[in-house]
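Below you'll find only one chain, the form predicted alone, shown as structure tokens.
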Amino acid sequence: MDTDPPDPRLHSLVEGIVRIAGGDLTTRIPLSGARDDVAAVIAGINLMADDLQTLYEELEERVESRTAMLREAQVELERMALTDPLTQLANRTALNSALSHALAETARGEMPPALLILDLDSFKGINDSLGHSAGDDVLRVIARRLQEAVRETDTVARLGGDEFAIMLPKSNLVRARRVANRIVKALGESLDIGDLRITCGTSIGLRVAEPGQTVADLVMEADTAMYAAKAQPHTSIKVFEPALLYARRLQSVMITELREAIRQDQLTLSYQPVVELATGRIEGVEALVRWNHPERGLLMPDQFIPLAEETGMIVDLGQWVLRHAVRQLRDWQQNLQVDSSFNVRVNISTTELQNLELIEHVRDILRETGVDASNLIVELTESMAVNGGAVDQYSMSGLRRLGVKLEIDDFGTGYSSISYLRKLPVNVVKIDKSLIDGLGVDEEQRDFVAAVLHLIHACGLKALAEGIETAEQAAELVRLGCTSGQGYYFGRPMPPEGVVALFSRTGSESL
């Protein structure tokens, strides 16, 4: 039986299908002039290959586009991870990376990097008096000035707050000093922030790297030098020297000791009488904290309060003072039978005022002791009362709602605006000692104090004069209409038993 020879197109068809299935979408099966089923299949396979090739090319384009977008996003994320969002400078991570690279080059024989760490001398005051928005504007201007003071190859970084760093690759002490001096000059020039002109100095710590140093060591030593520059008056630039580490270690030890002192009740309170000037009646006392250090003896507040502020321990310290002062007041109320209006004054810091737990803590202490809130007076600085933000206002209003009285301390040394006294939720204004010093001998000072007292009374507030040291000052204040005062003339700060002895000696609440 005869059979027809195989169609040669079938072999081409099979080969084409195998190549297309293997991924070669450019394959096309040759067509003949015939119009039969095989030709139709070949045409269909070729059309399918055309569609697949088009889809694949479009897919490749989309993949390439998405890959490029992902690469751009990754680059942007990496940039953001290494950039300070406020100033657009490098951040701490970027600085550490640059230092690590520079130190690696030093190990291969290149010149070492120099590191400058600086912070602004008056930035806290700017934030307190003008607000955080103005503070941010200042930081942006400072960032620009720092970049203008160095080369493009130098790394300028913001470490946080008002602290900046500059890394100078392949440098030496002479060049680093020259850059530091240029920065001092640039930051010493006034800044225009809105309608205000501000001057903002700086303190700089400088360290040129040595062989074998780690990034952490270099940063710590430059930072140590910066704190030494801040501690010395009229010193803007300090080069690191090993002796500075001893002072840093002492501070570290003192931080640990202060934390322990709060826990173990090594702190003590002294109390300075506040009197009614016309009669000498003791209205109350101001609580003043001391640290009874086991080795260094009795330390005054200026020896440890700044440290507590810097480390955040001021909140714990303030709570300790408040608790012990109110407890002491309760004891006097029970054992001395003091007048029902006898009060205790306690100072609080900005950090404490901004602590959202302050009101609850005060409420707990009053509930625990049974002391009436009106017998507690909280003293605030002028700048805290005037320039505080929403949290400060919340705390002041909350304390007033508890029944606690508020007093502006050191009036006459800060803002001293006529308008703000009428708006603040305060009860008492304490006139600073600097305004009292000339009373009794200076007629112009007498007129000035009279005007201040008139202002305070016109706002419906009570005035208290501090720093009274002579009978003449006390008598003049009585003539001017000031009702209350405190100072060495009436009594120095004394331990609790001194207050008991004072009452026993006078037989009453009068001095």
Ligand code: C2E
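Positions refer to the first chain, counted from 1. Note that this is a predicted model, so its numbers are computed, not measured. C-alpha atoms forming the largest set that superposes within 1.5 Å between two forms make up the rigid core. Compared with the form predicted together with this ligand:
- R492 shows a C-alpha shift below 2 Å between these two forms [criterion: core-superposed Cα displacement of 2 Å].
- Relative to the superposed core, G109 undergoes a Cα shift of 2 Å or more between these two forms.
- The Cα position of R345 differs by less than 2 Å between these two forms after fitting on the rigid core.
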Given for the second form:
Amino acid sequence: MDTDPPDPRLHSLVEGIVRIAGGDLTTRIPLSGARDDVAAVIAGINLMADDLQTLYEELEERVESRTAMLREAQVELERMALTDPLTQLANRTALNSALSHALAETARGEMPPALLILDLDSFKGINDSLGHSAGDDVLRVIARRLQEAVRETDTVARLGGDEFAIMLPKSNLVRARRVANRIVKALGESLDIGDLRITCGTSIGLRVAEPGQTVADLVMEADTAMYAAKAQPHTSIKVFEPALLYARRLQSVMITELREAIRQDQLTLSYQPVVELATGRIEGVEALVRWNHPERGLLMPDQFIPLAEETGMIVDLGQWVLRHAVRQLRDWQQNLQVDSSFNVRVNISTTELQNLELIEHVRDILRETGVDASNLIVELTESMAVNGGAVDQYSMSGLRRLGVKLEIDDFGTGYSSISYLRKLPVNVVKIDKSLIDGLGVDEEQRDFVAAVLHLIHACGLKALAEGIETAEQAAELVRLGCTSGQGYYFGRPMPPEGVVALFSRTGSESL
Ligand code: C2E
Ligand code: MG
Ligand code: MG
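Based on the form predicted alone presented above, generate the structure block for the form predicted together with this ligand.
What follows is the entire complex, opening with the chain shown before.
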């Protein structure tokens, strides 16, 4: 049977289809002039190839842009994983990686990195009393100041809360100290939050890495030095030394125990009489806290108040003291013949004054016990009253509005705030023992105390002398016109039963 020779176009048609199917979407099958079925199929296939090519190109564009987006997202994720969202500083992960990089370089013979860990001194008070958004503002300002105080190549990180770290690569002790000093200065400057002007001191722990040290050890040791700096008043920079590690272990045990002690009423209050010097009449008492430690016996405030202040536990401790002291006063008012002016004094520390709930709390206790506010005297230190920022002022005026009296404790130690004395919102000034010690033996000291008393009286305030140990001191103070006093000569701090015994022994309220 004769067959027609095959249409030559069929060959190029098949070839074209194979190429298109193989992915070459630019392939087009040549068209001859003829207008028959084969030509129609070729035209159809070429159209399909056009569409496929367009689709493919669009798809490729989309894939490209998606890939770019993914890459950006990945970079952003990586950045986020290494950045503190609040301050945009490096975070702990980033710091650790910078440290391990620097330590690896040290192993290759470079200078070691230095690590500074710092913690803001009064941040908790700011956060508690002004709210978290003000607290956040403070952290952002601090972050900026830290960054401005160091070089580009240093890593500034926020470790969480009010804790920051700075890693100085290729450093040494002299250089690191210089940076630490610069930071203390930068953070010591006041900052404005809303209408308030506050200052936020800092405690810095400094550790220059030792050869072969791990990141974890370096961080832990800088941290330990920071805690030591915090624990020592007036010390804002502490260089790590191995002895600090032992002290820290002891301290962490004590923190847990103190928390328990507050909850389990292991605290007790001793009361020291405050007397009218001329007559010996008991005007009131000062409540002084003690810790009846199950193993270590009776601990004095100096052994745990600083720790309580540092950890913020002082707020709970202070509430405990206030509540128990005011309840005790109510008890005496009901069961002893104390007169209506008999008062109890309670010591308040800086952190407590910075807590806006203090006023609320005092009000609650007074309401609960029915004790009159004028029978409560709050003792503050001179520096709190003088240097206090807006929050302290708020607390002080709030307490005064309640009717509580304010007293400056330990007057004459360190600060000389003579010019402030007139402006302070206080009622009584308690002259420190160190000024009283020389009375009765040293004439110049007598003149000095006379001048101090004169000054206090000139400011319209009442004076009280503390730490009176001898009859001579008491007599001298009476001659100098000081009306009230307190000290071992009249009575040591005693348990409440001791106060009851005093009242029953004298039959009246006098010593
Ligand atoms: P302060 O408020 O100045 O208390 C006076 C301290 O001097 C008391 O020591 C008291 O026992 C002692 N003292 C009184 N008279 C004499 C004396 O004639 N001679 C000598 N050598 N010492 C005398 P204490 O009880 O150890 O308290 C020490 C400090 O602890 C207090 O100083 C106060 O700043 C703080 N503190 C005590 N209780 C509390 C408290 O409940 N809360 C707070 N925040 N601080 C407290
Ligand atoms: Mg006191
Ligand atoms: Mg005192």
